[in-house]
Amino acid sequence: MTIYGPYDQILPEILSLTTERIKRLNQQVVDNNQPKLYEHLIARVKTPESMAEKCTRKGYPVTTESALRKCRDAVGIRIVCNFIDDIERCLVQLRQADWCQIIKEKDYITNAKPNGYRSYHIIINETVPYRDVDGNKPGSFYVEIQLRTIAMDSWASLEHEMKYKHNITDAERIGRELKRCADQLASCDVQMQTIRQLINSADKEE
């Protein structure tokens, strides 16, 4: 038995559930005659190990209740948008839904990590047809989405790999470096909006 103890076979569902519910917001928009929100998605449900690793690192007790409860991203959702602007087009679908309600967001776009980190991220409160570790169903879970450009999304993959996936020598370079192309990306992200600002008035003119 692992740390979701009998949610081990509900987790993978309400990901699937949770992944359905944004492509149909997405088919919505797309449907109303608007640009789609988002490129692709990514989902994962963390690992057992994973989980009961960052409940011993917090001083959380190894239990479901913890891992469920305290812990709020054991399902985990990576919106990537094509444009900035895209990010917030999903926020205002996913605060409009009637099947979640955010509990917490982080604006790192706004305001970026030391080391040049950027994303949107949200906790959500899920509605699902599930029972749910205080007894309840339909019952409610906890999901973390987060939300990038393509850019973000590919500097966030490459600074984990490079940093956490081999022995680095001189880390203070690398970290300098990896800070100087995330603001060059992010750079890029703006202008890419501003030139898509600039096509959409250009179709309005005519």
Second form
Amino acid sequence: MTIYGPYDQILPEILSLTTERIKRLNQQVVDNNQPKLYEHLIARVKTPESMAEKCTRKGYPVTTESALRKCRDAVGIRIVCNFIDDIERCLVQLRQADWCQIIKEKDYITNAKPNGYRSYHIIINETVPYRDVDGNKPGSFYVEIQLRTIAMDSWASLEHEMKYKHNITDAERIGRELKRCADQLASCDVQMQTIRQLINSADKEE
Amino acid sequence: MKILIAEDEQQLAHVLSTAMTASGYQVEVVNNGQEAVAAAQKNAYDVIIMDIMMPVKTGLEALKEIRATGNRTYIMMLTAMGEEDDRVTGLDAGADDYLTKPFSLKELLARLRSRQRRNDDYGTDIIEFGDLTLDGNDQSLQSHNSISLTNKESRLLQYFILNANKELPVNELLNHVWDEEEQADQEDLWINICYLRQKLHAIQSKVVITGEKEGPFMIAH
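Got the form predicted on its own; could you also share the form predicted together with its partner chain?
What follows is the whole complex; the chain from before opens it.
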């Protein structure tokens, strides 16, 4: 028995349900002749081991209730977009969706982390046809959604890789270089966004 | 600053070298145009001071050869009194400045100081404007967040800030930010202004660049 208890089997179900729901939002947008909302989705259930580790680290009791209620990222979805504006377009759709409610937003794009990390994090409270820890059915489950551009995503992967290598010499300098790289990628994101807008406004003039 | 003196009059060369060394410059002396060309090829200088009348190769010939190799070092010519043609030919051949002999050492040193100020200031300054910090060294722009700028964006923004609250016409901006051979037009300027506006927005700055595509443009906060 893992920390997720009886939800071991249900969390993957929720994961694919949420994925399907987000894909459907995208399909509606595309059907309305708008550009697609995102490039691709990544979905994962946090491994029981790292969830147990997290609960311990945060000082929560290592229980299913902690894993699903105190922690809110057991189910996680990353939406990777082509352009910065697509992130806002995704958010608009999610705010309107009747199957979830956004309960927390953290904007690390307007407020980039000091190391250069950029991403938009939200926690949704999603209604699903399964019994939740409070015994309600349909139940409520938390899902963490991270929204970012391809450039922000590739930067985060590199930074993540570095974080777990402890034998890096002169980590401070590497950190500075990574930060500079983040700023350059942010610059490219803005540049591509601007180019797309210039193309679109030229289309409208015609 | 590292300075090369090309002067065949030993005594003058010695006086110049002594005075400049005393001012804290690194000085090398050569005695004719041929040696000046060789030295300029081998070493990097911030300033070259070159007499026109020199044996083996004149200062003018040396100047042309140095420029022909693509060397853009600041070059100051020393000309004889009344040789207006020499001065004109020298400037046209790529000299940056000249002094007429006999010249005052005080004036020469003042010109070197002025040159140094330019070197230090130009393009490498950190400029602050409103909630913005523009770092010319690494072409980065900082406010709430930071973001990289391209060379053109950096030069454009620098010119805007140094001329804040003035209405700047398209042509003036094109002339100051682009080199003539780049043949940039209004459209190039407009795209770069769009980039800058979006970047200002991305770092949450309150600084705005106003103006329509046809100009004029103005920066304010």
